[in-house]
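Form predicted on its own, single chain, as structure tokens, below.
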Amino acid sequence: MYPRETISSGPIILRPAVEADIPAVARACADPLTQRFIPALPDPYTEDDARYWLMEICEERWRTGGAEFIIADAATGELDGVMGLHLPDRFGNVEAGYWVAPWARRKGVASAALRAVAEWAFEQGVPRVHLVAEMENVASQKVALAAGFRHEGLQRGGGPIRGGGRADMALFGRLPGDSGEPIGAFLPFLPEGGLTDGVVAITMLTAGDAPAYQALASMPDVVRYRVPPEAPPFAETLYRCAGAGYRWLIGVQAEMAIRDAATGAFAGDIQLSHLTPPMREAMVGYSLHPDFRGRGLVTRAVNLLADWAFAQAGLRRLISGTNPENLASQAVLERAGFTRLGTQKEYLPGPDGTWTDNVEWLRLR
């Protein structure tokens, strides 16, 4: 069993919870998306359920050898979440987990306490903490990535969704040897609101541009050039909107929205892939709904990616591919700066088991 002791970090401390905590708590597990990713909360959650956790819920963790500690500000005494950790697996492996208040977001207190209960739970002989967040809360991923907890992968079916059904959980785990150091993305975030010249804007990829990337994909003459060339089943691209934060922070791929600046209207997807950390290089690949066409906007897109990517995300290389046919691409990246190197023969997957060229592009920082 751990020892109820208060755990000092800095702007936080971690504490047992006591029954003048309980307002606090209600107030935070009321909140649209602390509701959202932790499905186990009663809706409504009222002060009648608050106490219930704290009388019965945390004093059953501590009895059977667990902890759950209520984050505070160390100045003001005032909550700011809740930290838990969960009874030990047959291994001895212990996950940690944790909820933050609407009021006490965006400041650290979720990777400060969630660095200091790993150290702390260390020193109590645990040999490993692992922490779950659903795939599509990118902000739990990057608390665990600040706290010096490495991904490790991606459990499918790992967790329930509120109102049935399961999610895809990402999954996080540090050991007493690791530094606890910060781990920093290969590619940080676009700014607040993505990037714009006043005529196109890109963004990051979201579960709401399903169906419009869907009406894209599905175009015949988008499909002729995709890889491979068929048009994806609709489970598939929702699923790959909703995923874009995760696979970005982990750096497999960077995946955003084509925007018509003024209107914010879908008018296409832009990415970065075959992410190449050692040479600090990326591909580039886009397409662009027809309705947009004729205007620039992809040129202005890759410029405006570009850009980005040499001076804000550290890149050196930008490479791209295109079919020989697709005349049109192949114009884009001349715009935008590209030099044609080469063709690769049957390099890309064609229709009915048929094999391609890819012509090579490249630009250098």
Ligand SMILES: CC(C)(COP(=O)(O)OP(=O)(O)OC[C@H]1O[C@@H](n2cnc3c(N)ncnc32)[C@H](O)[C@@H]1OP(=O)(O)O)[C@@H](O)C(=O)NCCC(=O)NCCS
The other form holds:
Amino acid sequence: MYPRETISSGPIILRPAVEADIPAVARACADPLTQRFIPALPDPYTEDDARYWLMEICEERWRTGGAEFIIADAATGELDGVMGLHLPDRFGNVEAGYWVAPWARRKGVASAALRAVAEWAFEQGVPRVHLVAEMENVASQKVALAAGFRHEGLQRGGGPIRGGGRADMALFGRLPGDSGEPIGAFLPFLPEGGLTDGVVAITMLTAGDAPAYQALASMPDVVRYRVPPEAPPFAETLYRCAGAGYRWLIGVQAEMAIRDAATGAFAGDIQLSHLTPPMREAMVGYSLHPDFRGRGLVTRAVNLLADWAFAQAGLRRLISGTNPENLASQAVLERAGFTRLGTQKEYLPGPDGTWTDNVEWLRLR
Ligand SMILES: CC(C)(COP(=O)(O)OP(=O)(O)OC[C@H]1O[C@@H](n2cnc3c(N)ncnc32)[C@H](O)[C@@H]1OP(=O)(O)O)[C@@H](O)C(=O)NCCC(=O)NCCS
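Could you switch over to the form predicted in complex with the ligand, since the one displayed so far is the form predicted on its own?
What follows is the entire complex, opening with the chain shown before.
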């Protein structure tokens, strides 16, 4: 059992809960984002629920070998959130869980509290602390990395969704021997609002883009140059769009929408894939809906992305590949400053089990 003590960590403290915390716990747990990502919370959430949590659940947690701390502002004493440690599993591993109240978010509270509780747990002899965050909960995944937790994988169907169904859960873990240094993403996120040159804008894909992405990915002349050359099922598109932030954060792929800057309309997609950190290299790919073609939008989007990739994201090589018959795409790359390198024989899956050559392109920083 853990000692019921207060942990001090710079501007915050972690302390056992007291009755006076009930109104703030109730307000924070009624917040839609807290409700969205902690599906076990009652809905609606009332002060009676907060009282039950404090008097029964917290007490039980401490008594049976877990911990449940209030995160509070060290200067004002105001409640910022909650940080808990579940009971150890059969191998002694301990799972952390947390929320931060809407009024205290985006100030580093969760990252600081998670770091503090993990280091405190290691002092108590815990051999490993881990946490799971829903694939769409990018804020919580950033918290894990900022607190020195490493991404360890994705548990398919690992957690419940409010209202039914299961969500994939990203798993992060920290060991006592880890440095604890914040872990940076290979590619930073785009600035708030994305990138724009005044004519096109590029923004990270989100679940809301799925219908427009699906319409684009089903156009015959887009399907022809997809790898493999097939239209995706809508469920796959939705999963791709909803998980774009997660895959970006863990360095798998950066997937964006190309938009008409004036209207915000979805015009196409552009992505950095094949991320190769040691070479600081990525592959650019794109497609544009026919309604938006003939205005140079893709060339603008490639230039915008390349300028950001070289100046802000630390890349030094952008590669691309085109089907030899795709002259429009080759013209885009030439206009965007890429050099044609050569041809890879029978590289791309074509229709009906055939294989197609791939023309290789490069733009250096
Ligand atoms: C997740 C949560 C605990 C984060 O608390 P917090 O104190 O705001 O976290 P931090 O300030 O330490 O870090 C959050 C990071 O996520 C970023 N972030 C916040 N919302 C984001 C979003 N929608 N998309 C991407 N990043 C986001 C913040 O900018 C910050 O990153 P930065 O430091 O690079 O700027 C809080 O949002 C919350 O309580 N959510 C609801 C409950 C929940 O999800 N709990 C965790 C379940 S696993």
